[in-house]
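Read the single chain below, which is given as structure tokens and is the form predicted alone.
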Amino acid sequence: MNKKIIELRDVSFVYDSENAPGVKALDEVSLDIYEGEFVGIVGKNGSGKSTLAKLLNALILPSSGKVFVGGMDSADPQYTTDIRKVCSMVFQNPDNQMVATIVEEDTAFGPENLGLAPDKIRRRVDESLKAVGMYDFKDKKPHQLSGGQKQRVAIAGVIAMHPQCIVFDESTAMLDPAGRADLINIMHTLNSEGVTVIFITHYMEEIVGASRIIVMGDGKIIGDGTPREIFSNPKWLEENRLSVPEIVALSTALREGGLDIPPGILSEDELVEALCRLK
């Protein structure tokens, strides 16, 4: 097994304020996370997931338990911008990770940041530009793109920075479908290379080929397994106010219905092939 790259121990979270004094959006979360996962994290709105989002890249720190990001404890001031680089984020709404007025000095702004030579800038930014299929669009203003390719820069930015962990805190939310399909693909080729991403999401068919998910309900963890184990159970998840993927409602209600196929089928391919085998 790969090693530990996030460990959360006894985490718990209150948010304080003037109209919620005291709320607790975390409760005594333990978590471990390796190098090389993809990791679903989904719940019901008010379950704690975004929470947990800042957590993992020191933006909050906890109430009570510890959270150490590469070994690195985030109550320590000392290694904040350590974690950092370690653990980035991608936000939904990605006019407010654009920091520049044109696509490639945007790109450039977290290198720079991190005191690379020119030459090292210059050639981590066409590269991730040409990772997230942006490179022809350089020169342009961030104001001239479309939703999905100001994402697609605020993830070059991010992939700039060569972090070993990417948080996507419900990237996909303001995008088109066609949109959402490319950046869950930007987010798999990633991972391929070796990037430990962790996606957040409402929506549960985006993580179906995630390695591992993560159920949250009321600041808890309720559930964590494949996704064959997740959605094995579809009355659980309606019970937790959570969408099943199309393809396992159909396997389900085909099974119901008497047809002999097995649960936790995830794909179009496996329901078509389980059909083939039936007598």
The other form holds:
Amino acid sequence: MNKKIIELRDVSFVYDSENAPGVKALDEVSLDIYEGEFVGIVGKNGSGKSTLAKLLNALILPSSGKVFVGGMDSADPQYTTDIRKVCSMVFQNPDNQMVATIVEEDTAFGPENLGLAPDKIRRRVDESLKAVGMYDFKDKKPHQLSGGQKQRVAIAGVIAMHPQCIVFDESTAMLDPAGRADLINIMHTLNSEGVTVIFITHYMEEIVGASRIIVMGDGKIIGDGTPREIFSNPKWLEENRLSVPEIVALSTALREGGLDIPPGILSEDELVEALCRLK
Amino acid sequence: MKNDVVVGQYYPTNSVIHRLDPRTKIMSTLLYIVFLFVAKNIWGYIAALFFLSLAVIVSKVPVGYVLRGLKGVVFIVCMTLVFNLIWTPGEALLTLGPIIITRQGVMASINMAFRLLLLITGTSMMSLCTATIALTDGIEALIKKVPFLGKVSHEISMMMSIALRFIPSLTEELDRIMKAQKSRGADFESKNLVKRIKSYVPLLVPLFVSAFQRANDLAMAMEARCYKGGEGRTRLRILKYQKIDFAAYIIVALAMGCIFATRYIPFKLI
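Show the form predicted in complex with the partner chain, please, because up to now only the form predicted alone has appeared in this conversation.
Expanding to the full complex; the earlier chain stays at the top.
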């Protein structure tokens, strides 16, 4: 097994707002994430998944319990910057995470904060923009880009800091289907290059390719396993108000209709193969 | 489309002026403004106009584009003209009922009009020839040299560049809110001025709420990317004076000398 990159020990988080004092967003969650994993986190609204994401980046600190990122305790202020170097984050709204007025300047923002030398920043900016296919847009202004392009620039800004782990906090939620597919492709490429990916989303279809899925409900982890394990129980998913990917729903319906199809089918190809085997 | 709002109206060409260090351009513009006020008579303005035209020709920016900057200020210039004309005391030239137009008034308004027009054209030349990002970099580098302000130079330039970054987003947002309210019967085109102003109030509240939301999101995104303020921060681009900058400074100094010399031209044109 690989090294642990993220470790949560009995973490609770309580939001104290005027309207709803003492709402527990996370309730004694313990979780280990290992290097090189592609973890999909799903759950309905208010299940605590975005709170979880912000904890991993030391943007918020647990009310009780401990969060370790790369072995560093997030509650210790001396590690805050180092934690953010190890584990970076791409947010939901593509409009609100660009800092600079020009694409390449925005990509340079992270490395600039790390205090790297200008020629090193230049190299990282160029390679990051190329990695997300936005190099030709490096002199463009943010409002000249589409949502998907902006989100790709946001990813470039994050990978320019060379993090070991990237959290995508519903980063696809505001994009069109093409933009979404692009983003997920980039995530898989990054993952294959050794970056740990934690992808928080509403859409089950998007995490079929994950190596592990965590299902959140009411501030707790209610499911944790491979996509095959999670999707093999569509009833349970529906009870928790989570949609099932179309292919999974179709193969379940076919099986219930009397066809001899094995459970846990995830992709079109697998279903086609199963159907062809039928006599 | 409100989408193509240009902030800072940069007009890219590959002229010498465009390639100058932003600090050179900002300092030259400041000097130019100072000397517009040093100039005492019409000769000074003619000299200034001459050097400005020279700059326009060298910059390869179309003249129409430069003059377009004046469109927005015609009203202000006219107002200043009228006020100067009416309210300057002195030797009467013309009396129209209660209004007395004086010789000094005519002189003052001509001076003022020249000054304003030259000032605005000059500064818009700077923004036409300098990309916004270079402009904020230049301002940051210059503020660093100012005592008291030096310590917060990074904060000031960060605020400026974020403001520039979000102007198009907020304009878009305003447009959207307006359309949403129009679709529910709001009237933004009323002939009644009071009514029209009042109709803008319900736009401001959602706009502010969304601006704060954006600010919150942005702050979070900046923190996530290890932003800790200006300390220990490096830059992708570092401003460095080139030979052409020194040449430019010398030319500007000569030009300013000429404008200063016009103070001593004895014969009057008007």
